[in-house]
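Just one chain follows, in the form predicted alone, and it is written as structure tokens.
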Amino acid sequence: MSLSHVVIAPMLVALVTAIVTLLTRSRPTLQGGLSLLGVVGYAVAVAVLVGDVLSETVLTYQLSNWAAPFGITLVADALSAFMLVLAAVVSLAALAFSVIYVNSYGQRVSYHPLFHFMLVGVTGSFLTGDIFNLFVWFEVMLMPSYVFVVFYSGKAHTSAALKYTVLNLIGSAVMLVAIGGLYSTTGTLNMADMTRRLLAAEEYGIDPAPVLGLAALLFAVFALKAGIVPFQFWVPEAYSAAPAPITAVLAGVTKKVGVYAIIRLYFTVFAAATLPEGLGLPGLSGTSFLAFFGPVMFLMALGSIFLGGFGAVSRPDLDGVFAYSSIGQVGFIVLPLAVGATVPAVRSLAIVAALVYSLNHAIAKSLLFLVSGTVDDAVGAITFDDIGGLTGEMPVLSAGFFVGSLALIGIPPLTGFFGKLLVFQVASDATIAGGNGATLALAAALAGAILTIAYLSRAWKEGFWGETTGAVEGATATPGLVAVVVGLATLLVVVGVGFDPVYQVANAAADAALARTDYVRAVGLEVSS
């Protein structure tokens, strides 16, 4: 197998697994085993791809051997490889949990094929080299998620699914309009080709002003997919409605697809464009597109941190706390990107911070949602009025929750410590460099960290500590579910203790995101001198 063919391997493994599990629906045991084997194979394919990417820098695959920009291009660099590792880890844990957690009837109702089709969409989104196919892979990812949100078919689930579906369909329509507009103004949808055209906009006869407007429209769609304020309103209901392992994937993986799209398009592609006459907008200065998107991201990050934090503090149940926490935590991911967009001196570090924080959030938040699912499976409730004293009946599960909480808070030596430290470092370095709003970013990060301590301490006190309630007394957690939780908790510790390789890969990913010329040439195109 040539290196170029390795690029498509994870997608093919997920697609074949989806088809095989669909054909074996009548044999549940075989289907579950094949599904698990498929996700392990996916993780192996990702590992092979990552190894080749780290040694070869950028790998490409041209479908049907049609050269870019006319054919469909798949691109694997350190940035996409980093995100694929994140997807593989969470998906493996979620599916192992699903085989035990979801009842036999639920698994027969196309649970496994839908899971792997969703993974196909996620993988395609991380690997695609053109914007239209990003739209296509988004839809492949979203369609199974619509079914998963309404999976239990109750009134609340149907309501959540209806809102989730309608909002995402509207977002998809807006995305398609923006993509059509970009094709009309730039003459291409290939990301590498669009990058080189924007670098020489005058040579290609491109007016940057409409490109900026269309990029802003597209940004709103990615913000919706990532659940960033003010597009966060679908998150709490959808996360509470879906099965626990699916919620772990929604929070840990699919939300990161929106984050990835922001980094890839706005720091690689649209950052190549400038407005020679300046932005001409009140309170904004500079000629770079990022000079516009930086302040926008900054306001959205602040809104996410505080709305998510205060919302989590007031929730009456575990899923509510974790759902609003996800809104707040994505604010921590976007905050360094906002600072990096406006202060070029810290741009590379800002992307590293966002990636490391994304990795920690993906693992820790997946762990916490799986803890919630395990508690619900054992006790039949997750509201704080009905649970309490879980540490006495389920000490190992409680330890898993404790580790996940400490990771989100940012206690060393867990991964979250390094993610939060890097966010603070970005804000601090930007302040020293005289960046506008950097001091406010530092203050917001500190306030958000305090809110994280507050709502997770409350969840620990009311759900795990204290006197054992009647519902909890005598309850026993399923060993297999606890084992998955322990595995993720152990991973948080291991990755934190051995953080240096993670940092090196994240740093390579940041370099890949900013190396526009290398990205263009890797696809087989030339950059005008």
Contents of the next structure:
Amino acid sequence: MSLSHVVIAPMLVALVTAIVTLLTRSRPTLQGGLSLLGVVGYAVAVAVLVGDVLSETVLTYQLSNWAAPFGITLVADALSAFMLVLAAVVSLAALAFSVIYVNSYGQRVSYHPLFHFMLVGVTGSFLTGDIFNLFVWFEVMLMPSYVFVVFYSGKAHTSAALKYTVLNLIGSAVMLVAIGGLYSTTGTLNMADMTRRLLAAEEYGIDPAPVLGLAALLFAVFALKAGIVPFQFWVPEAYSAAPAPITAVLAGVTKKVGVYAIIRLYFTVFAAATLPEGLGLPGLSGTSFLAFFGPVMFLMALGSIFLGGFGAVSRPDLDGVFAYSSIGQVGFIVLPLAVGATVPAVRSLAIVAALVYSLNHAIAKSLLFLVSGTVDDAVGAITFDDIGGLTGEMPVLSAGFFVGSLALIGIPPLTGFFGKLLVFQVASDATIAGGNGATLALAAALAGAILTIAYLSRAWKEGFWGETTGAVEGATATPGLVAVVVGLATLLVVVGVGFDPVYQVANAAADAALARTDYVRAVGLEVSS
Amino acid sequence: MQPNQTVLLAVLALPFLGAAVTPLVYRALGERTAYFAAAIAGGCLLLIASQASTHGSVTLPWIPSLGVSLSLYVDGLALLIGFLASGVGVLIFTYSGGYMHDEPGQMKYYATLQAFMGSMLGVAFAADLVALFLFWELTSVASFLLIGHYRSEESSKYAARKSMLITVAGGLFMLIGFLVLHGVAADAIGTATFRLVGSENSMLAHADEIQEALRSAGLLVPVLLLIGIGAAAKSAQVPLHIWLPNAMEAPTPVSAFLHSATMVKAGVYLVGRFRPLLLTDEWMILFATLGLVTMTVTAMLAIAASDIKELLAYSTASHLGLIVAGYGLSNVYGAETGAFHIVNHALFKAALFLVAGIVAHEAGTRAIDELGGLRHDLPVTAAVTVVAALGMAGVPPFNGFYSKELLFEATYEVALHDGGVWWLLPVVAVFGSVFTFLYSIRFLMLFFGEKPHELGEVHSPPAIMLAPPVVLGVLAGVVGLGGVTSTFGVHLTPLTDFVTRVVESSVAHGGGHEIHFGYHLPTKLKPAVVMSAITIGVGLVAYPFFDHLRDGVRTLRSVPLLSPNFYYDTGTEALDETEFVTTHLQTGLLRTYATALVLAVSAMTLGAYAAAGANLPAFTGVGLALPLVLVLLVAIVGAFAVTGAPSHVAGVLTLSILGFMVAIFYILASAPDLALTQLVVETLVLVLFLLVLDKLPAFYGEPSRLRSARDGLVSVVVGATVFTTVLLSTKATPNDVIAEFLAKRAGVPSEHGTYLLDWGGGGNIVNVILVDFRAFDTMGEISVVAMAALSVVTILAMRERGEVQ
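Complement to the form predicted alone: the form predicted in complex with its partner chain:
The next block holds the full complex; its first chain is the one shown before.
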């Protein structure tokens, strides 16, 4: 057990930046500069932490120096590290974009502090090893997002924010009930402690049956965060309402918090439990908790892929296409997890696939929302009726959109190709291994991928090709905004071409997610054998 | 001799580098960038030629953790495609220098075309399936951009998207096929490999084991279908051929290069490459059928064409069908058909496309009915067309004749050997070839007969546009002459030796006998000769009735249900106008969203309790004191009363009854601190509600009975979920709960000692938990409160200013 202060560094940097930018509201230039400095500092802190994690495996930090499970523990392993990198990359791009894009009045009022508070919540969620503490960081992450959705305060924004807030408040209540229930059925809040207790349930006097139900209750919350069908309702309106760089963060990062929580809690923690009598509903079999969540996630993934795909293909504007696309793409992230939960032979690969897909979606979808923001900024419209012929007026921005689209479609050598390759590989390996439903998963992934081509090719031909519309004629994209887009597009190429190290980290993350005894021991607890 | 790694890499890198610097070059050279690109292609051609005598592979690591490498393999088939891509590339870029004069978007055009050439060379030489897929998809992307060259034309946009949807989607099928092979290889040869060819552990080196493993897993047919769909999409096989005629929206050099000579060859290349790995009875049924059906159907469609490029597009699909059919047949003639016809088709078809470009450019129209008698104005072009079109028709002694003879021979052999329905093969081959003959002659007749009066003056093309088709025509002529001379014992050995190597690539290793490819005019009356004679004879008889045949095919074509285009158009239109999601699911109504949310939560949770077999504790009577029971009963009554409240205010007031009862419950349950909190919160919320409600309209909707019933049901389900959860949670009695640790150290009673005071700095257990044990939570919650305040500020401030971005 090693106490490592660096674990808390990213959170502290973000928190201090939030406070400092709150205090410098009267000096807008200083405020913006500090905010940018803060996000760079955040990226540096994450880089240092990730470097340490990759060389020393699991790092922990016991807050107030109370030993687990009595205090709150932060745990940084390869899985957390992977997600933190994703968060750092997207927030860096989003904030750089914001400084130019968001009107100066809005920036001064609250934009910067809220942005960094959101980052605190995200980071806390990735690092915490305590489920109640996870609830707290979820709240810290949600609060600013409520404000951001309503930020422009128009009619559509208010309506979107109302729905977003109400649905997420229901989610918070559900989360609280589930966490309370988990505490009273397992006797702990610490994830590592819960893991070892579930491993030896009888010894700790735990009846696993209600724990499964509570885990299912909690699952709904993460599905709501990730915007998985049938918990996707808030996504399209909220994404259209929030300022473009915030939507980039919502789609790129906070959605992935839900994905992370699913991997962490269901593959590391709850997978430790077994039901001695097995599952007793028709269509379900097996003794592992994952045998229940596999089919559940499978249905959710199918629903997401098709609702997102069919929704995106008919939207009349860029944001609509991208928002529905986000629902569909999260389906692609959950699909391998579903297959991996059902077929143990491909479980590790399944997590790798979900992570790589998440990484690509984070970068590519942020890029696309930033493109939409840039177009809106230059043209004043993002509906296909009003834009057209963008390739002529804004060739570089259009190229950025093209690269982002190809990455989502999965064209090699972009990052997205490897996401798609791995998702397909999980399903095809599971098919060869004779896994239930694996062939269906393969067919669904294929159909979903074709839908992706359909909606992105439509967006390209409607918005970027075609006759130059009056609004587009003579419009120029702000160079700084285009630079951010180009940066992300370059990243998609670089990560794809130099994919080997990325794969290795994702693989280490998957191993970390499944190495539950190592996780428990790293937190300083004994595993009874 | 082993190929040189540096040279091969240079072959792949050169076009991409060329594409990358094209913006700079274009700035300096302008339209003469064409010659820069031609030089790049020429460089590639020379580099490939320098490796012509080599055989083997080179490997570069790419993603070792995934077992993916950038390995390149040189053999006859790879060299053939490599020569086509670079050689035809030189001619196309040169031709573009004339054709693209004064056209828009040239910089993009040359950059994309060079990147395409690099991708095509990658397809040719890649020995790793992932690397192959990489270049494969890049050719599709380049094709998409080039088809959409005239970006404001509706037809270009339609065509580009269609080609993208079909070829990229086809590629995904193929990718899954590759992945299944990859997974099966793990069982068959011990390691899961993506290596197709050129190493000891490659799939081709273990073809028999892989076939066996696929067959026993029941995956042989799926893999054949998956790879077949990929190849069929790329090589425009029926019914996926529909994108190719539309692709003619691209500038003509692109049509000649991508959509005739090279990119569409990727599919047949794939078939030729996989042939030794997967050649089985199932293979023959699939590919021979696919090829012959495509050959026949698209030849018929070519007759119905009204535009010369459309005719050539269908003709291309038809000849690709011929090649696929050749590779599909299991005897060696089949492989020879495939290999030799790739060569012949590239020569005559690229020449004809360039001819079509000249005609369109100089005559100003591409409509078949408006053209005729062009030989007077375009004599050289006419000469090229004679050689190329007769080669396409399969008339001896022109080049296409020999490869078609091979197809006839191959189909006849199969029929003779296997009998039964296989006799359909030679029949269909002849039937389809009759149409090929017909449309070839029709194309040729553009140059003969009367020149229509409406056709204005036709200038001769610039030399730069004339030279490339002449080169191709001469090469096609030489191949044809080679057949004549070898009849008299003078063989065109460089060509036959090369084709022999190409054939070897598609024949299973260890097949025993060596391959000696040769071709010549028939010297005795073999069945294939008879079949050729029938083709040409019937064709000659039928040609006078060409217009009738054309109208007949057009009538058939216009039956929607028979046309794949009908399905494509209906499908994409329906897709683009899908309203189901927004009208039925994303309704914009919070009521729908919340209902779906709570029902989904309940279903999942109750389902999990049921699946795990969780048992509710038995009811053992009410063990609570009477006051508690009364308080709770009042709370329940309050809850029910809320549902019947006549106004906002009444509802809120009734709700507060519930809240205050909970507070009293806390008092009775000895939790005064909780009770105080609850009372404060309840009071504040009540005041806030009343203040806000005062501003809201008093209207309080009249819900229908149905809706009330539905909402009632939903609330019962949610109640049941929470009720069950609470019962199950409170029933549990795990050991060593964290609370025990803390309670044992609490300041009261005093025998617990001063642990909390010493280590936590306080005596009240709740306080110490909040500010020490779980201080981190508290900090987070304080942030939330701070942000809540900030959010109020934001909403108030932005309400005035937010709309202005």
